[in-house]
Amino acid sequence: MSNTYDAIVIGGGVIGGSIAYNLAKRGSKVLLLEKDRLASKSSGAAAGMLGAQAEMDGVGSLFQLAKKSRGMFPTLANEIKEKTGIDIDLINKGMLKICLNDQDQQENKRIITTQRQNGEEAEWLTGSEIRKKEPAVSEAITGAMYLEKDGHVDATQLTLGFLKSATVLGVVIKEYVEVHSFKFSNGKVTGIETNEGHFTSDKIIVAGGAWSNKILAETGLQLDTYPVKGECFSVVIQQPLLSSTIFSHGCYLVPKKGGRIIVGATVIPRTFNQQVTVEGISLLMEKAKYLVPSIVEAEWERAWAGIRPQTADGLPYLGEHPIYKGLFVATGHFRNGILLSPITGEVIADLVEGKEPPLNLSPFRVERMVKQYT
């Protein structure tokens, strides 16, 4: 088999997933190569809210690619069930965002108007009206903005969803291959160095995760991200609890299929260590009985973490290499990786092709805030 490919993706999360699929959809020959599992990083950790407007204070670039990208999940789950027959579990019941505190109420209302003046769907819901919407919820939410069209997905079933579909259309996984270095000539990439050889390709793109500027450490760019993890559980209960997720600060609850309901995370910035703690676990178990008293009754599941990457400026890096031509990084969505998916697979399709994206992609360029650029 040769090992010149038109396109080569690192990194097999769901960023990752979605551009090797977006690039093999428009008749590229692709390889994607993951460095462990497919999915066993943040994507298969992740809850899979697709929190649009739930995790946006603003209605910014951020917010415009986020809500163009939570609109194009009921086509992309339609197509990935008939190329794979992978069910994504998009479910759209909507999103509580609550508020505890007159603060919480004021800033929620605030970020109502400025979303309704942009044309969005926000509805604002009395303690007593969320409770009749959602009966288990505590006598402590004061209040909650509704969110009707921010849903949820199976995080894991999206990303394995990509990567067999982009394998139904002729993408090469390779798993367990690690990036050791990569080659340039006169500007441009060339190819990469592997544990398994050499692979030729006048197009890479790095999406690996938290771990990207380890793989970009040798191009002289060293992005302003940091990794950031993020511990969760999962309860079963047998009657349903919730119906809508439940958002607050420093807790959601995220209800899934079969009386599963995802509760999490804990924010630990800047450690690569995955390892579960009682106190995270603990601390996220006080607040979900605080936020659903009745929690309490459900069976214990299981419990993980996943470490995600952050950037200085809460944007991600969307672009080509500032040196080198014919690099693109991708990377930097923190928690909203799942929800961005879909747009960065386009969009960073677009770029590889030399076209111009959909959306003005100026905030996200790589070269906007880096720690180190030779």
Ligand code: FAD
The other form holds:
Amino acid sequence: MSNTYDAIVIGGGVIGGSIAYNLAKRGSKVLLLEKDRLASKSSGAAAGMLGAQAEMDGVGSLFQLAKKSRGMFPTLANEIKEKTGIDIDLINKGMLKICLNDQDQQENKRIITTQRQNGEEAEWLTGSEIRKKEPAVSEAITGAMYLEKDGHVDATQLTLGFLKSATVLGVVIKEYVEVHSFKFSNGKVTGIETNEGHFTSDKIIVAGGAWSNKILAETGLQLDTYPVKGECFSVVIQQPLLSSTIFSHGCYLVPKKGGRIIVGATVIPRTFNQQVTVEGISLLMEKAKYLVPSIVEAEWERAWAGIRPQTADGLPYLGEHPIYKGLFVATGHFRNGILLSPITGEVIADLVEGKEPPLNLSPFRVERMVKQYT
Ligand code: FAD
Ligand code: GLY
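Having gone through the form predicted alone, I am curious about the other one (the form predicted together with the ligand); can you provide its structure?
Below is the entire complex, every chain and molecule, led by the chain shown above.
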């Protein structure tokens, strides 16, 4: 089989998966390489929230990207189901961004005003209105911003759904293949070297999550990014405890199918260590118990950790390498890579094809903030 492709994607997470899927939909012959197992890093660790409004204030370029991406999920869920039979478990029962004190209330009311001024739906609920809707939440909750459109998906199923849909469309996927270096000629990328030999393409996309800087190091480009560890755990309860996601400072509870609840997440910057610690999980348990006391009755399922790819200005890098033509970067999605995956796949496929993307990508350009060129 020829080792030459129209495009090569580095990274088998949700971002690489979405890019490969979008390129394949447009007829490209694509190779995707993953150094470990598919969905084994951040994308398999995520809670799957689509928190366009809960995680952003409702203004700015990232919010516009997130809002467009959130709106793509219903169609995407159907596409993946039809192509592969995989259900990404899209649940649209809203999020409650809750308040525990006056300061939280002032902040959330300010955000509601901003979001409404920008045409978004955001509702204020008092403590008793919340408990009417969600009887399990604690009396300590004094109010909340209710965001009806912020749903969630199963992050691993979404990632595998993109990847399997891509293979149905002809993408070649190789696990346990690590990209070591690039080949260049006359300022253009021409291929890569891996532990399984050489592959040729003049379009290569780096979607290596928190490891993207390591992949790019030899290109003389050091992005201003850093890893941020996050730990989560899950429990199962027979009688469903929650309908909407409960989102608070340092703790969220996401009610999944079958009485499963994901509780997340710690935020520990500048480490690639993926160990789950007693400290991290006990901190989350204390917070979860404070928000939803009857969670103590739930059955323990498991705990895990992942490494989020963060950037110094909080915006992802989406664009072409400033020195080498044909080399593209899609990383730095931090806490919102699941949410941002559909739009990222679409805009990167546009850039690879030389088409104008449907959104202004200049705030996300690669050269806006690099630590060094050599
Ligand atoms: P990854 O999933 O890390 O994938 C990158 C892949 O590249 C890895 O599999 C890696 O092995 C591979 N790779 C690296 N180097 C090489 C190489 N040299 N050769 C080949 N392959 C290579 N986002 C949301 O939108 N909603 C949430 O609710 C949410 N919750 C989260 C909760 C936690 C605890 C964590 C940790 C993250 C959460 N996120 C959430 C963030 C989200 O998981 C990330 O933004 C997203 O998964 C990043 O995807 P990625 O594909 O860029 O990175
Ligand atoms: N977006 C949730 C998290 O990163 O923990």
